[in-house]
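There is one chain below, alone, in structure tokens, taken in the form predicted on its own.
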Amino acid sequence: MPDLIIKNISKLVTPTGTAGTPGNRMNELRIVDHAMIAIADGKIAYAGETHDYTGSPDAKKVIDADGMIALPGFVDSHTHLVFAGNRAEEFDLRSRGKSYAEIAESGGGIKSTVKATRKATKDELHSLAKKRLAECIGLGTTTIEIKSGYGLEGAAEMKMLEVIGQLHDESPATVVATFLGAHDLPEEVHGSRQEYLSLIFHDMFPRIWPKRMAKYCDVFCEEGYFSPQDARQLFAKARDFGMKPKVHADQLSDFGGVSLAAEVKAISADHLEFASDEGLDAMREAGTVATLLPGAAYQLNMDFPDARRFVSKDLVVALASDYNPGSSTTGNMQLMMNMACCRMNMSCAEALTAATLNGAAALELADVTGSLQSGKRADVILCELEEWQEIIYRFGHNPVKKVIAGGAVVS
């Protein structure tokens, strides 16, 4: 007998596959009309026509959608959720007309975020987090990946990941950690790359290691961040301590990111604004996941990425948030999708794959989450909405009104 039936359901709305989908595969939906979804073991025993289910009617609890549509949960591979402090009047300077550079060489950005959280407590630090997946579970996101990098030091870097891993063990939602160390360098080490990356090394993998703390390891590939060939150096550790490469490539410049994500076989890619075609080349050769970030580029007043570029070479595309204090003040994956179609010309279809199923391939979860097939966990979202595209077209409005995670009803 099935944990959960959710009967009703006008059209069930998902891509499919247990691997990311690439280029124009992306527009290709399983749509079924007047559907039904049962669950067991939070895992999704059945997702189809009604009349086709042969299995038990009867279940401990039932949901009667009443005609709402059903989607997979939202995978949101890219967020910066813990962190202090408020950076509102960066805003406002941004819209006086001060750059992003301009602020983080007065003192702002990246280290004014720095400086709130390494003063913040442990409790404090989750008080907020907590809130804020809160928020995002409710807007439909049952998948998230939550980085460090807001400490850039041991024991403010261990604390925001302690704080990763309580959310971790507490949530409906599936937590994943990346540990982003290598997100700026610390006033303390003056300028100095290599002092900050040997305190790394030395101290902080250490520290990351035994508790097995975080799955990925990532770095701010940029100009006056870090470079190429830090970035080599720093996964060539991560990797003995037992992390994935992650890269923030190319956001600012052309600045060799893509081509060392593709070099070091990274999971994914993100942001890639100034991403070559030479780089992109080569990242679909090694499998990386391509990672937009329409959010950052909406708040920078930056110009979005083409997403045609990156469906015409065929690879694998996803959507995330990059919900930060600094350059994506939200999660809403909902409001994602938008900018992706109004703005980087994704159609509904690619941009739904984008922020479900290829969201989970750059997790490596997409056999495990990130559409409603059998066998794959029951992360389900119900939405009251007469056209399932509806959820990208009203931008603003949240239709979600419950929310399935692993098989529980969480909102």
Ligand code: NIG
Second form
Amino acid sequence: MPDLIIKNISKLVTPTGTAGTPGNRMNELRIVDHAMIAIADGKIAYAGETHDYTGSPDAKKVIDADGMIALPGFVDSHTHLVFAGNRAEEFDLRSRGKSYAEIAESGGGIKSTVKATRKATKDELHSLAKKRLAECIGLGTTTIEIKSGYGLEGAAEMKMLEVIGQLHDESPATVVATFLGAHDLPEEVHGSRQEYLSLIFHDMFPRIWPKRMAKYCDVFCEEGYFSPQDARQLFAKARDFGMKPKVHADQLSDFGGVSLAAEVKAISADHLEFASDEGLDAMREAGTVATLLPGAAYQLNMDFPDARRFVSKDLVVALASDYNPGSSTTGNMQLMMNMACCRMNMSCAEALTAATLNGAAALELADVTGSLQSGKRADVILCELEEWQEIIYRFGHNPVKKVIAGGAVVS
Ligand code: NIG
Ligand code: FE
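Let me have the form predicted together with the named molecule next, following on from the form predicted on its own.
Complete assembly follows, chain above in first position.
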């Protein structure tokens, strides 16, 4: 007998497959009318037409979806949601014409969040992050990656990773940790990237490794931050400590971050506003997922990357929120899909695939979640909508009425 049956689903809409979907195939959705989902042991036992179901009609718990639409829970593969402090004033400065770079140069930006995050206790950080995560779940996210990177020294980076670990242990959502020590240079190293990298290699990596505190290692590969050569060194060491590469690449300039990501066979390269054609071709060959972060382009008032470029290159394209206090102050994946369709020329089907299955591919979880298929984790959202595209079209409105993560009703 299933643990849970969700009946009376007007439409079940999902990408298919157990790997990231590239290019135009992102448009291929499975759409089933009059559907139901049966869940056992936290996994989907059946997802399809009600009259084709041959399993037990009884279950320990039954949810009547009453005509709602079922979609896979969103997979947000790039966030920085553990942080302290508030940068609303910077936002106001930017609205008066100051640039992100100018604010960073005058001691604001990432450095101001580092100051506040270092000062906060672990409990304070945890309680702030827990609220943000609950909000993301309420908006339909059931899998989320969270990066460190606002500590920039051993103890504070570990504090962030411990908080991410706590969220992982207690949250119904799946939480994946990424170490982003190479997010910026701390003031103490006075601009010496080599000194800071040495601190990462000899102090931070050895602390992370015994408890396997992070699955990935990320770097902000950008002029004024870390060069492709720095990143090469970082990833060579990170692999020894069991962490696979992810890259913040070519967000503010064509700095070779995308080619570097391909060279090190990064799991994903993210941002990509200034990615070169050759870099994107190399990424496809390397199997690196192209993660676009519309929230950052929007809030930094930059030109949005054109999704057609990435789709026509047959890349596996993911969408993520980049939730952080500077450049994208939301974890709302519905809004990301809206921006992708309104400003980046994505179709609704491409946006849904990018926000679910391909996000899962960016976390090497496409065989586990990201679509409504038998055997996958039961990560399902029920939405009060007439047409499924409305989850994208009606921006600013949250139609998610029920969130099921790993088979548990969580919101
Ligand atoms: O992904 N690009 C670097 N990191 C963040 C911004 C962090 C911040 O401003 O606090 C990003 O956009
Ligand atoms: Fe980021």
